[in-house]
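Take a look at this one chain, the form predicted on its own, written out in C-alpha cells.
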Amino acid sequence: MKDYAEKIQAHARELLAAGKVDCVIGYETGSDGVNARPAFVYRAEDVGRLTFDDTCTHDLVTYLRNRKGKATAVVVKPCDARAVNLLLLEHQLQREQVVVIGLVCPGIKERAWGQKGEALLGKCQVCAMHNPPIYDFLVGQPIAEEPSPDQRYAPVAALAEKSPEERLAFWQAQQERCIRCYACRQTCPGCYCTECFADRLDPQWLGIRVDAPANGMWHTIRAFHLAGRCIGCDECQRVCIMGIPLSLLNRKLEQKVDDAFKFRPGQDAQTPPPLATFNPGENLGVDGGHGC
C-alpha cells in the first residue's frame, strides 16, 4: 500500500509545515520490522516514518484523549472514525482541533511478533464498512458498500444457542482467567472517565481481590457502560493477554440496541445514543430474549 503511505505523508507534511497541527498520530513500522505500531510525528521532516499496511491494527483515536486542547491530526480506519464521532458527540473532542485523515480500509490481517498472518482479523471478516464516516482528507478510492446480511452477531447467536448452564460455565471459565490488568479499559476509546468505578474507594464498587465473581462484575459493568456506545473496534479483545473474548459481551449489547432502536454508534456526530435519551411514548416490545 505504497500509495496510501505516500498520501498520508503528503497530508501530514502539509499540516505540520503550515502549523495547522503540532502532532500527527499515525503508523510506522515497528521494531520487529514487519508489523505497524503507533507513531507520533511532530516535525514535517519526520513524516517519512509514516506508513500504512494491513498490519495497522491499533485504534489511534484513543491517544486523542491525552491531547485535549492541542491541534492534532489522526489517521483512522472506518471503525476508528466511528470513535471520532463518538467522542465528538460526547464533547470529549473539539472538531476544530482534530484533523481526520480517513482511510478506505481493505481489511487488517492477523499478526504476531515478526510475522504477518494470511487471514483477516475476525472483525474485518464480518465488517461491511469500508469508507470512514468522517474525514478531512480521504486516502483511497471509496468502495461501493452494498447492503448485506450482518454477520457481526453470528458468534453471539452461536453462544445463545447453548443452555443457560453452558453459558454460565463458559463465562465463569473466562472470568477465572482474567487478571484484571485493565488493558481493555486503557485501549478503549470510549473509556475516558477521570475516575473509573473500578478505582473508586468511596464508595468502593470493586475490591482489589482478583477472583471470578469480582472479575465478572468488572466485565459486566464495563460492558453496560459501553452499551449503545461501543464502536466495534475490538481493541479490548486484541490487547487482552489472557485471550478472553470480550467482544462477545460488547456485540451482545450492541445487538440489543440495534434490534430495539436500529442504532449503530459512531455513524455521525449528531445523533444522540438511544440510552442517553428518553421518549415516554416509546414501545420497545421487550420480551426478555436470549442471554449471552
Second form
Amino acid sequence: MKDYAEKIQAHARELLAAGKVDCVIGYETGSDGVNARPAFVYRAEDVGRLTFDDTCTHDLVTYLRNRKGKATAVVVKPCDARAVNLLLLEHQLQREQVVVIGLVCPGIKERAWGQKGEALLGKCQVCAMHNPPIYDFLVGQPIAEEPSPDQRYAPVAALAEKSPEERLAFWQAQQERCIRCYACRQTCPGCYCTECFADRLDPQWLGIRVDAPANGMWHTIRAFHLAGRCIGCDECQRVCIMGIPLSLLNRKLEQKVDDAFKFRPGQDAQTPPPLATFNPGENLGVDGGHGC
Amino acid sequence: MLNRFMSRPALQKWLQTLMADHQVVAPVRVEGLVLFRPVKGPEEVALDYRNTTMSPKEWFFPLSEAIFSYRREDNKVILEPKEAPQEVVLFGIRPCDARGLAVLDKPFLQAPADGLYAQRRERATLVGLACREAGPTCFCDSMGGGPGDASHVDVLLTEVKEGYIVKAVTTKGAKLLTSAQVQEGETEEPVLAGLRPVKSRGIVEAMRRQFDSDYWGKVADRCIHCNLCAFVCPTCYCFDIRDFPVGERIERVRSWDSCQSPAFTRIAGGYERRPSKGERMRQRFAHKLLYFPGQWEGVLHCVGCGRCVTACPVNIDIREVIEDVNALPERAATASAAEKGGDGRA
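Okay, that's the form predicted on its own, but what's the structure of the form predicted together with the partner chain?
Now the full complex is given, and it begins with the chain already shown.
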C-alpha cells in the first residue's frame, strides 16, 4: 500500500491538469495527524495532500450525489466501488462524468483518535472482495479472492439463534440509545432521496419525536429501503456514536436477498436489481422463518 | 492550604444517602459508552471516565419531549402542562459541561424564560468532578474555562490518591454536603489536566472579517450534514416543535434540531434560506464564535469539550477552524463566496 498515495496523486494531477475532471475526491491526513479524512482537490498543484493508508475508512462515493453534472474523480476501495455500481445502476450517476480510481484493498483498521488502529474493521475481516469491481485506473496488484459467505453472516446467524423475546429486548435496548442524528443516512451512498421519508411532513411517516418505537421504525424502514441495495460499506455503523450495530440489519436483508435471488448489490452496473424487477411466476423463496 | 477531604468510602456512603431522597443522575457505562443516567446504587456510577458521550444538556433540555398537551372537552380546549420536574443531583459533571449549562442559561432563562428548563435548573444541584486527565480533543482553557473551574457547579470534587478534595461552591452545594463525611485538612492539590492550547484569541473579530470567505465552502465540502456535532454539543440549543395526536389528546413535542440539517431553514413554499453547504457550515461556526458572543457580552458559544471533534464522521474540527480563520489573510474573499466555494448545493 506504500506507493498508493504516489499513484493516486499522479492520476489526480493528470486528470486535473488535462481538465478531464474539476475535482478529485480522495483522502488526506486528518487533524489528529494519524487518521485520514475525505479531501476535495480542485487544482493539480494541490494533489500532494492526497494520501492512502489503512485509516481510510470513509466511503467517498456518498459525495458524488453533490456533484451531479460535474466531472469528478473519486478514490474507491472495492466496497466503495460497489457503491459506484449501485448508483450507476440506479441512474444516479453518469458513467462519463465519473473517473473511478480503484484500489486493491488489503483491509482498513478500526479508528481511534490520534492512534493507529490495530484490529481490522469487522467488514474487512470477512471481506470477499479485495479488488474493485469497477475502475478506470487501478492502483495496487490484484489479490486472489477467498469467498467466505459463512463468516460474513455469522453475526446475523448468532442473533437469529436467540428467542424472539431476546431479540426484541436486544433491539429495544439499541433503539433506546438512538438520538436520530441521521448520521447513518447522511453517510450512506445508497440514501440519496431528495426528501427522506423521515423528513416528510405530508404525509408524516415518522415525525420529530425521538423514542424507542419511533427509532425502531426509522431503522427498520431505512434497512428495508436498502434491501438488495446496501453494498456493505458499514459506514452507517461506523459513524454511529451511540454504538448501534446497524450492519446486523443490513446483513440480514443482504442474506435474504442473496438466498432468494442469488444477488449481491454492486457487483456490476448491469444486472437488474431483483427488488426492482418483476418476473411473472417467480418463486420468491422467502421462508418467512427467522427474524432479525 | 486548608481544604476539605472526602475518602472514597465516604463518597460511596454520601451517594447512597443522596439516592435516598433525590433522583441522582450520574455517568454510567452503557455498552462501551458513558452516559448520564438515573442511578439507584453507588456501584452503578462510573468514576473513571474522561467525559460522557452525550453532554448533560439532555437532562435540562431533553432530546425530545412533550412540553404540554391539550384536548377538547365540552367545546373547550383544555391545556395540560407537563408535571413539574423532580429535585435532581447531577453527579460527576465536568467543568466544561457545567459552563455549557451556564451558556445555555442565557437564551433559555432570558425573559420570558423557558419554563421547563428554568424549573429543571432550579431543582438541580450540580456536583462537579475536576479533570485530572484531558481527553485528546479537550480545549476548555482556550475557551474561557479550565479543568478545575468551579464557577458553574454547586460542589466541586477533585480526585486525589485516597479520595477527593471537596469544595462547596454555593449554599445549595453546602446544604447537599451536610450529609457527607468530610474532614478538614491540608490535602495537597493535584496537578490537573494539561491541555493543548488553541489560538482562539481574537476569533470573534476574525469571524466577522471572514464572513464572506470561500473558506466555508471548502470546509463544507466534506461535511455530510448529519446532526451529530449539534447533538453532542453541550451548548447547541436549536429545536423543532410539532403536534402529535395521542388518543384523545394532542401532545406538543419539542425535539433537538440542527443548522446542519438540509431542511433546517426550509419554510412554507419550499424556500430555503441556506441552500448551500458552505452557508450551513458558516452558520454553525458563526453562531458559536460571532453571533452568540455578539448577543451575550462576548461569551463564546463553545466550551471546548471536544465532543464534536471526536464525533464528527468526517473530521470537521472546530479547533482547526478557529486557528484557520484566525490565520486567514485580512481580505481573503469576494462577496458571497461562501455560497460559491467548494461544492455548493447539497
